[in-house]
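A single chain comes next, written as structure tokens; it is the form predicted on its own.
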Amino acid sequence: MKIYDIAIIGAGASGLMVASFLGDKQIALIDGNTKIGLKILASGGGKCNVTNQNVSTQNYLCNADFAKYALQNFTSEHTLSFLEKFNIPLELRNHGQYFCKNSARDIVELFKKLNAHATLFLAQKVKSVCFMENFIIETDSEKIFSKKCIVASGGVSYATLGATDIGYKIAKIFGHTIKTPAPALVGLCVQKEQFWMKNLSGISFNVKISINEKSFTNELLFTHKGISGPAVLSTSLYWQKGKIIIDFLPDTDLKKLLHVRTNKQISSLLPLPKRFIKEFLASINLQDKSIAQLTNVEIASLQSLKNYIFAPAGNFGYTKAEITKGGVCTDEIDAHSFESKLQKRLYFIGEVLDVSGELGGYNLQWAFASAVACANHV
């Protein structure tokens, strides 16, 4: 009977990152799917957004206390550093956000090359896992046996691409609490008020979406369903139910440009798409007319176009979202080494845990650091 010295559960980026920093130990290594890394292909467009120029813990829904030391230790800096090391050509795009130049593949292929010496369980769907003396992973095929076990099984969005809940399984198994997990990173759906919406299905621009204390200036994507695109993904992660608020005019100073008592129509003035004017001022019952006929009242209802308020009717679900939040406390790990406080030698790393990153690099960012964190313990 052959005892590994680490088995990792997951073979996604914080599973193969941490993988790669285990040095010559013996890894197995164990995935649901027959090939590795599989959603870190489908990420970024299949450009793999890799880390952000900016990652602080703000950009975190997370105890900032627990996540802000692998954060520290393994900056976005690292990430670049780390990637350049291996010719990885990375290209830097808005919002601080870096890709890479070519494809995602060239990360796949990377953590095939690093992690060759690991022995790789792949279409092998954990089913369970125990511990007496060593850990005992029981896959729908066969039982391995190990001394140390990471689960970096991430959360239960994308099940295409093999995504499940065994991360939470197996914490449950050993006494963790589960914090309970939501689609994140996901559209927005719209209430009856807000239908007019779905016409203009494939309209963007960008809009500033606040919520609570945070706010985010990006593009903002009118779908069938409801609104999507890089504004509202990342309003997603701090949505549970209640109201956000949208400029449509981040860039405007509106009460100065209706001052001017022009013979300009409504939709020849305003800098928006003439089909979104179109549907809002049928959502509030005003004629598109020339700026000089407004009324005060009307001039007052155009002023919603910078602070639109309402309750989104929820999300596009699981099959929409990049990731889950939620996850295993973070309070029963521990910060530096991401070993459970319950139970000795399991660690939980990446998206598994209650850690969950805005849209931009960050959950990527996470992945490698809570990893590499584990990997200097380990």
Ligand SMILES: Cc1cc2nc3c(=O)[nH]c(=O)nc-3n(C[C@H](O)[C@H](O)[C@H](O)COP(=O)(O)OP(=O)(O)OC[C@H]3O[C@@H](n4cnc5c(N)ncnc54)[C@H](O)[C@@H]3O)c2cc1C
Given for the second form:
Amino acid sequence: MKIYDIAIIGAGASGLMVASFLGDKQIALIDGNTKIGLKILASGGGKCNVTNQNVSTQNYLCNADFAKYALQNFTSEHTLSFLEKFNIPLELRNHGQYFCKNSARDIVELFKKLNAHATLFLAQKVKSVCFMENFIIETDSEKIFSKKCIVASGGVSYATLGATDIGYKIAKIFGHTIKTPAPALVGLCVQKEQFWMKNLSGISFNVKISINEKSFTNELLFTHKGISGPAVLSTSLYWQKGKIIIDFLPDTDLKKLLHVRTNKQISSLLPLPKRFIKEFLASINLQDKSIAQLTNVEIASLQSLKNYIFAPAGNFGYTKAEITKGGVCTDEIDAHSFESKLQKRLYFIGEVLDVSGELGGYNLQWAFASAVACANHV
Ligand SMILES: Cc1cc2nc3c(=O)[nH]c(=O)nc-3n(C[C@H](O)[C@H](O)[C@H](O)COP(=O)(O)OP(=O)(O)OC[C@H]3O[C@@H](n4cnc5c(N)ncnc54)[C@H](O)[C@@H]3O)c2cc1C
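And the form predicted together with the ligand, for comparison with the form predicted on its own?
All chains and molecules follow, beginning with the one already shown.
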């Protein structure tokens, strides 16, 4: 019976990263997929947004005291120099986001090389884990034994890319608490009063969305189900239920614009797509007419373009969510080593934990940072 030094459950971003730092160990790298890093390949529209110029705990929904050690120990600069060392070309885009210049495939190929030492157990879905002197990891076809076990199995979003709830199951087996998981970085459905937005499917433009103390200025995309696009995805991280506020004209002083009593029609004056203005005006029962003809009440109702308040009906669900928020409660995990405080030699890293990042490379940065902290300890 072979006993591996370390079994890693999940050959995704965090599992591959931790394994790359453990070249001197006997590693069993287990994944339910037939290939490693499937989610990395799909990330960032195939270009993988690996990290962000500005990373701090402020970009995460988490216990900041827990997440700060790993994020400071392996920063976005570390991610950049790690990838630079292996000649992976990156490009800096807006909002400080670093993407692969060529393809996300570069990252997966790099991990293949760095993990040549590991024994791969692919197409092996882990069903259960128990501990009897060593860890016994039961997959759908065999039992794998290891001295240490790292759970890097991610959240439950995008089951088509291999996601399962095994991480939460394992955590529960060892007595951990799970913070209720929910889809995040996901589009939001609208209520009946906002159904006019569905007629705008395909249109996108820059908006500012505010939710509680957070606000995001980025693109909003209208879809046949509701609203999506980067600004909405980040908003969804902080939304559970209740209201959000959209400023459809973040760069325009609308009061000043409407103050000039021009003969121009509303739809010609406002720097917004014509289709949007048409639907918006219909939703507030206002006809497109010249600014000079607007009554004070009509001008006031147009102001809602800067301050459109509504409560989304829900979200598009796990099949469309880029991540799962919630997860293994971080109070029960050591912030430096990522070892369970309830079971020695058991570790949790990456998205399976209750640490969820905004859109913009923050989730891969967390996967890498937590993996490196864990590797240093293991
Ligand atoms: C479409 C999409 C695009 C994204 N784009 C970006 C982006 O550009 N930038 C960014 O920062 N983040 C992005 N994310 C989020 C990011 O990919 C994840 O947060 C990150 O991959 C999490 O890393 P992880 O290692 O914790 O989990 P994962 O990368 O999800 O890896 C978990 C692995 O565990 C395996 N697994 C699960 N259950 C089992 C089981 N029972 N048995 C065996 N193996 C199992 C899975 O097959 C998977 O390979 C994106 C997500 C999606 C879905």
